[in-house]
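Just the one chain here, the form predicted alone, laid out as structure tokens.
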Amino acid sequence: MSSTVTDTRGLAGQTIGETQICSVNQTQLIYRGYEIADLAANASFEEVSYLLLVGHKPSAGELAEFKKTLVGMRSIPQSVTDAITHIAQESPGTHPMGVVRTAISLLGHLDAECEDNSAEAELRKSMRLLASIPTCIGVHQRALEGKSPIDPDPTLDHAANLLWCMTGEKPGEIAAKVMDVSLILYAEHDFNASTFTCRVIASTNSDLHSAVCGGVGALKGNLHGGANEAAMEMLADIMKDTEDGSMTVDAWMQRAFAEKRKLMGFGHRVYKNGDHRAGILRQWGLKYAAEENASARKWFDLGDAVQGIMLDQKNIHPNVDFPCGMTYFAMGIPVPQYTPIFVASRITGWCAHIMEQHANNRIIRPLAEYSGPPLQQWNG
């Protein structure tokens, strides 16, 4: 009798725990009972952050207090600013995700509540990281450009302040909205690789900052958060080869298929019929291009051509990283900062999961099936 062997490498298809934070399935992505399209259309990133971290939709008063508190937490210690600047000046090739990881670790050393795993302390630490990570990203980007850091702007909402910290220019309404929506879309996604890393670390009763640093390390890889950078780099390769007339988009894709090249920004472990977030971000990217950067439309046209070939010949849909690359590029955001911006969003989901793990903890310690050599004698 034949039997079907299920490939469970990478815990594929395995349910390893419960969560009240997020539900992911073929037809919906839900944050604590609210579907992602509803949130993207009707909520702000601060409202979604409150929902994830505190556990319910905020009232007007709760939201106002939450936003006020976050604004007051945006500044970072001078020693952290100096460290980020030093790395940028002495080692400009360091990946920005490594800089974010280091900054979070330093912030942990300087947080008086770092070792306090109580629910109250962890919420405060989560809010401090949520508020200060955009400042860290901005300090690094400006240092790379040889510019002095600027103070966060207390008059701007979270997404607009992130752009301000990076550029020193107050973003227009459409740019701020597109960034806000992208942060909502990236905020949470159940037991993905980086969130699971956070929960594994938290399950040992380690502190929140250590768990978040582990999450940053996991997100850095191009099979996870770094896919948005890789997707844009892939499109740039296609654009270069097609604009010089050396080949068509279809020829480029056929060569990639023949070489078995992994095409970034496509496919998803869970979503087999398409990522719910991808279409939302594509529409906002197109809106930004139409209103602010008409020349960027060519990237979306190229993306549509690539997407069409992938669907027609491989039946593989784009994930959210595909339109993200084009959208951020249209907005003038440096490609290496794409994944740090992901951190500025996903910090909400990570911290929510860390708090949930600590609230009902059991150490995560799976078993492995040994496939090495049989037992032998050392002096045999």
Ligand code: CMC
Second form
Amino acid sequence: MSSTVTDTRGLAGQTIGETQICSVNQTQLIYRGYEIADLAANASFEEVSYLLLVGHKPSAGELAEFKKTLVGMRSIPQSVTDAITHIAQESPGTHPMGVVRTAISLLGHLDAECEDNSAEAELRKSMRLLASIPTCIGVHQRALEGKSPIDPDPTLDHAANLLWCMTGEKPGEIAAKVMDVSLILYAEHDFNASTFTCRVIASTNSDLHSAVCGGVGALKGNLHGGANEAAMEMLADIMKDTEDGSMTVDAWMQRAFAEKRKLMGFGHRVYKNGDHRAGILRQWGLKYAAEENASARKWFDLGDAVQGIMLDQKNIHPNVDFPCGMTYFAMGIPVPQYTPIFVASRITGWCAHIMEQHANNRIIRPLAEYSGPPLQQWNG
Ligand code: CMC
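Return one more block: the form predicted in complex with the named molecule, after the form predicted alone shown previously.
Time for the whole complex; same chain goes first.
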């Protein structure tokens, strides 16, 4: 960076627009006027989805109609099922986020309203994606396991149906509840990297599916949504070293600090005193482990040790991806599907922002300060 260029890397600390959807600050996380702990304790993911997409808390009648419509939109075209299955069989190493991105792109081709950016069509497209992404995740996971796809279950709510599509087993009450809460916590977070990507794409008058594909690409990275997988992989690494006696947790951490490693699931661009979502999810993860999987408790204990050292020595708090890794692991969810599940939730926030951008659009096109070579002659 030249000395004349201001340090604007990462747009840190800059407010670059306005939104009515969400407020992220040190003391609160608010979705359209409702605080996250209130929503996690008292709302369902479908209610939160309605709040984000439509703009207000649903009445009982509005919620019933919304849920019924979503259930009717869960199936995906056979050609999309075939494409996902083909990728799983021919290229099993493909990261599931790449599969979700491809599936959403295919769903766009097959959506008769793909090029219609009217508010009404965008709400319908948002709902179709919200309803069908769990089906795509399920088809892929089952194909990886050599199993046939199963139909979504119309009797199950959104979170329970997501687990059903992946496993073919009706989840218990606590599993469905923990998944529902995690989806609420992941649903929206103002101008995070993936949502900002969606808004940039939408601002060119591009379509909703294209914008969402961009959002998936941005979420995949381990500095953003991919951190929930990376956090669990890091914990597994520490567990291995501590269980085989080659290293204590403290020694592992000191080595990571000496190597200036980024510890996954820690830190946040906005929250400097802790992520409001992390404590909520940790509690639900612990509850799940206590009721359903006592052997998973050791991961939370290890997480507490890592968290204590991070706080004590670096003053850096865990973000939501840290307890998410442990919680989904306790629930038996395959690690590479953690970030696609984040997509199954954040699709609501992305679509709300795409609609908000289109409703009051101006192309997003900032400036860059040139720091390259001085002017010279090609033939000089
Ligand atoms: N491990 C070690 N050091 C860290 C970490 C971490 N996880 N996070 C921040 N730091 C250090 C950072 O290196 C910097 O040190 P220095 O001043 O010596 O260069 C200092 O803390 C301040 O960093 P920052 O300015 O707060 O970081 P940032 O805003 O540029 O980046 C972040 C934010 C989330 C990308 C970063 O904290 C990180 O890489 N965390 C690990 C990945 C992660 O968990 N991502 C999930 C983010 S939240 C939920 C989501 O989007 O999914």
